[in-house]
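Presented below, as structure tokens, is a lone chain in the form predicted alone.
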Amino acid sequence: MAILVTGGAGYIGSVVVEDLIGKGEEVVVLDNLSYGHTQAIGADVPFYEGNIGDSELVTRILNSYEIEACMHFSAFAFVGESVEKPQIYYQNNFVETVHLLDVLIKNNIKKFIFSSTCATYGEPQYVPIDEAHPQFPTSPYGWSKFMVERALIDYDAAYNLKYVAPRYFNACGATERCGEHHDPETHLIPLVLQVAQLKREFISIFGDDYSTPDGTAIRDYIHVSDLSQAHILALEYLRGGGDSQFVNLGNGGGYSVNEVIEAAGKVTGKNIASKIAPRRAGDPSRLIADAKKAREVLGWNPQIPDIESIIESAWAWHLTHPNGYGS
């Protein structure tokens, strides 16, 4: 039995592929390489380049392998871009996912793990955020993920599709093999490390007047390997007959922008220059997960919760991949 991993050449998907292979699972990757990198997956992993909405291609894959379940990571994930280009976000993230679900259902594949996001909650009404928190996204990106969540509920009711949909907070860090390489890069930790690598002069801090101890925004950072393990536990949970679930993935704590910059300076031994910039619209002061449900339902326990260890792993990868996957 094999696992179809869509978006398996991307940041999180490639780490999940790496861990699945390490556990002796058979894996097939489908990725259109709009943001993925073939160098991120092993040469011995079957790879298909194409879109998840290409029903003929997905059917051909399903006919070529005995697929047991699908892990779905294929999504555009730039919030700002989603505001400027909502059409491509609704098309890729929602419409094409529905096409994928239809082919899976037609071929009697009823286990689905969906890469969701805390962006479905919108502005937090309280922290830490649990799964019962109201959902009202503030961007087309968040809405596109929310719409897939709604479709999953209906597909379960109508077709008995069982799913686990982890809602990520801030994914970060790297394994020895797989790391974060986006173009453009928008995530704080790789941007800070670019300053350490002398690829940029400074890191912008968007607002220093939040109601937090140091005035900068606080986020819940979770190592990509801990995310990966949650997906593998979700697969085992569904294999055991578990019911469909939405679960938050985060460490349940948080670090401010200033704390991340300070930790990066310690790890790299470099001076990380920064400049204060105006707040970005819609940026809340705190985003922290209540991940109790993931622990109780999946038996998940993050192994790399501290920010310095997370940054150390990312820094090690960037040192060995100074140009990302282009090196």
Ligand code: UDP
The other form holds:
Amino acid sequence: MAILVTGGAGYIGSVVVEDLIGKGEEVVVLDNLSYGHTQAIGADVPFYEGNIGDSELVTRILNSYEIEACMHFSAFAFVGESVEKPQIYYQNNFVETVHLLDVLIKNNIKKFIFSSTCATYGEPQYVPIDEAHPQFPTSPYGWSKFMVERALIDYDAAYNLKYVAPRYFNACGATERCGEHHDPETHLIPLVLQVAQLKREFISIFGDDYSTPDGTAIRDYIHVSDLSQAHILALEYLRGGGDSQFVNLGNGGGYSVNEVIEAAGKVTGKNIASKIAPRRAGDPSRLIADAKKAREVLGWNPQIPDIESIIESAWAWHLTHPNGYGS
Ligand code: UDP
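For comparison with the form predicted alone, would you give the structure of this protein in the form predicted in complex with ligand UDP?
Full complex below, order starting with the chain above.
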């Protein structure tokens, strides 16, 4: 039986596809390539270009393969853009996901793994953040993911859909083949590496007056391969008859923006110029996961928690892919 992976040409989806194939799983990818890259998908993986909300296409895929479960990665994920264009976020991330779910249910596919996010928590009331932390997102992006989470609870109650919805903290790092290539790039680690590659003069540090030891914001950086492992474990968990779960995925520690820049300097051996800039709207001072539940429920055990190893993997990918997935 096969796993349908939506967004399998994207950053996290492509790593999970790679790992599923490595485990001998059969995989089918659906991606509309709005942000994904065909080069990120292995040549021998069946690939359909199209939207998750295209019920006719999804039905055709379900009729062509014996699909056991769906891993749903495809989503728009730029927080700032979601404030300016909420319509496309609610449409793509929520409405289209409901269409996808409806086709799955209709075809009796009831195992679903959904990429959620720590952005569903909003401004942290305490750290580390556990799954019981109140959820009140601060952006349409966070709300669009939160609304899918809500739908999953109701679809489980009504249609017996069983899901695992990992809430990612800061995904980063790379495998040998798959790395982070966003256009536009907004994430700290790839931007810092662009400075090391002389593609950018300096990195802006968004705020140095946070209530943290060095004044810069702290995030829980989690390697994309560790995220991927959690998805493989979630699949096994659902296969074993596990109940639906929301789980945080993070290392339970954190690094400040300054610490990331310093680590990147060490790893690359380059001078990383930086300039203090105003805080970015909506950025909390600290986001740290309590990921005990993922360890207990899924048996998850992240392998690459230290920031230098994470950056080393990203740097290695950028060196072999100086233009990302571009020519
Ligand atoms: N950040 C920064 N300069 C940049 C990009 C990001 O100082 O050019 C900071 C950002 O304010 C946050 C941290 O780096 O505190 C991680 O940001 P990123 O966009 O990578 O992930 P996010 O936490 O927003 O999901």
